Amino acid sequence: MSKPINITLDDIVARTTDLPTFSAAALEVMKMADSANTRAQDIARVVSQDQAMSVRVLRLANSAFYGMSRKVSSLPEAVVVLGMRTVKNLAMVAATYPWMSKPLKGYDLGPMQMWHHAFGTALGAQMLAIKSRKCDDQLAFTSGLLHDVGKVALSLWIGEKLKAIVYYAEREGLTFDEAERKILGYDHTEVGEHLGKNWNLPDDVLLGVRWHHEPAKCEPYHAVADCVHLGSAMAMSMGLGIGGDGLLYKFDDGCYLRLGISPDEMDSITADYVESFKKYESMFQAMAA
């Protein structure tokens, strides 16, 4: 089958017009995080050179999801309240919120579709990192909310195809990813690994973004593409973020050996996932203010 798109993955980060930008102010966050010499004055500061991002954090604080019993007023004590880790993932959140959360045409995706499963898969790959202890916790967040987006290039150029993919997909019994690959050169993963190059996101992180649907496939083997396969796994079954190429996936169920889970914690996970995610509603709210 010829490629009905001409266009290699330079061009898309090139050519795309419309591209989804990360934070600077975010990156730097994302790394500061994780030293141990970093102070909360210091993560304030770097959050204060982007304005959108230090309102969107403040708001974050004071959402009913913390429950404080006072008004969180600047982003100094917004660190010390909440903690580095719990502001550099809201740091994230914010940082990527104002383009998750558009609709994406290409993959049949309304308004805030592509945020609810990118939250939620963040949120899931989180939960096993922390049960599984195999990988960083905040890494798997990070991952998780960045594994699809180079759906959100993609869509650009994917334009009135999407059917056409999925046909090709059911008709040979291919998965989506695989008959993005056979028709476009590439798919999805690519180009979010391509783009994360771009942003210049840690390499660790885009393990996550490039593998997370086919995990053990990861070279050099890293935890996170487990915990991100099984938090997209875990969104998906509550219907978050199902759009066009809705479930033409494979599950790989070796996940579950790998990160040293039973299935009996499984179901324990998955019900503490439900309530977690039902929590987050207002922060969802604060962020669309």
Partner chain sequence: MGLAEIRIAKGPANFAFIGLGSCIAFVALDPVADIAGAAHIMLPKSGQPVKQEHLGKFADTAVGELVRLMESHGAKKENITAAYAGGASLAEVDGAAAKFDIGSRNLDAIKAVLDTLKIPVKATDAGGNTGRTLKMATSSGDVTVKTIKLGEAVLCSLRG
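Positions refer to the first chain, counted from 1. Quick caveat, the model's predicted, so the values are computed rather than measured. Here, rigid core means the biggest group of C-alpha atoms that superpose within 1.5 Å across both forms. What changes on going to the form predicted in complex with the partner chain:
- After superposition on the rigid core, the Cα of residue 24 moves by less than 2 Å between these two forms.
Switch from the form predicted alone to the form predicted in complex with the partner chain and print that structure.
So it's only the chain below, everything else dropped.
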């Protein structure tokens, strides 16, 4: 069990069939966040380059969540009514939902469970970014949404071995990511970073992907790692997309100090967080329709 199996990170990405691709239009939208000169209608133009994504963004904009009094019928209109930042987040949701809502057998995640964990982490990371003011909230959202993307690639390779990995981790006193590294040679955060680089995802988005279980190792420090770490911990605690790996991960309490959030505030933040997540569920229904 302790001997690493012999597959490189490149192999994982190259040899995993059914790996999702990341929409070029979504990638462009993501990168537009970095430019101060972005005009509202540029977002609409870029999103509209991907027809499937455009349809989903409009469906989201018209979901019960936003409670529009009349139908939003075009992307430029959606940008005007909802604002540029919201439409950007909706584009990220539209680009990831189709493949993240599928089951991930290797991690014992049923339909929608990976999605609940991804969105729950994105929402938590965004709330913490806003509260701490240590990180752009849109970056925290996107990075949170994609933080476990490595699991999508690793799931097939883990296959039936999940139970054995959990037993191994518990026997050796390891966390699940440590056990992945011992058995596979790398963990889902490294696979996620590798896959994300393949997709040309921005470096700061990848920091949350790579360091969400070990935020203190993010060098140089970036608060996105802490926001995604704590956001993911909130999602796991509230049972949003718990897989076979359960809560077998370390919690780094240094994130409180670095984000300037008092541990005493966490219960009320968590309660608000769950209320907020529940409201978004109407959006997921609109997406699935």
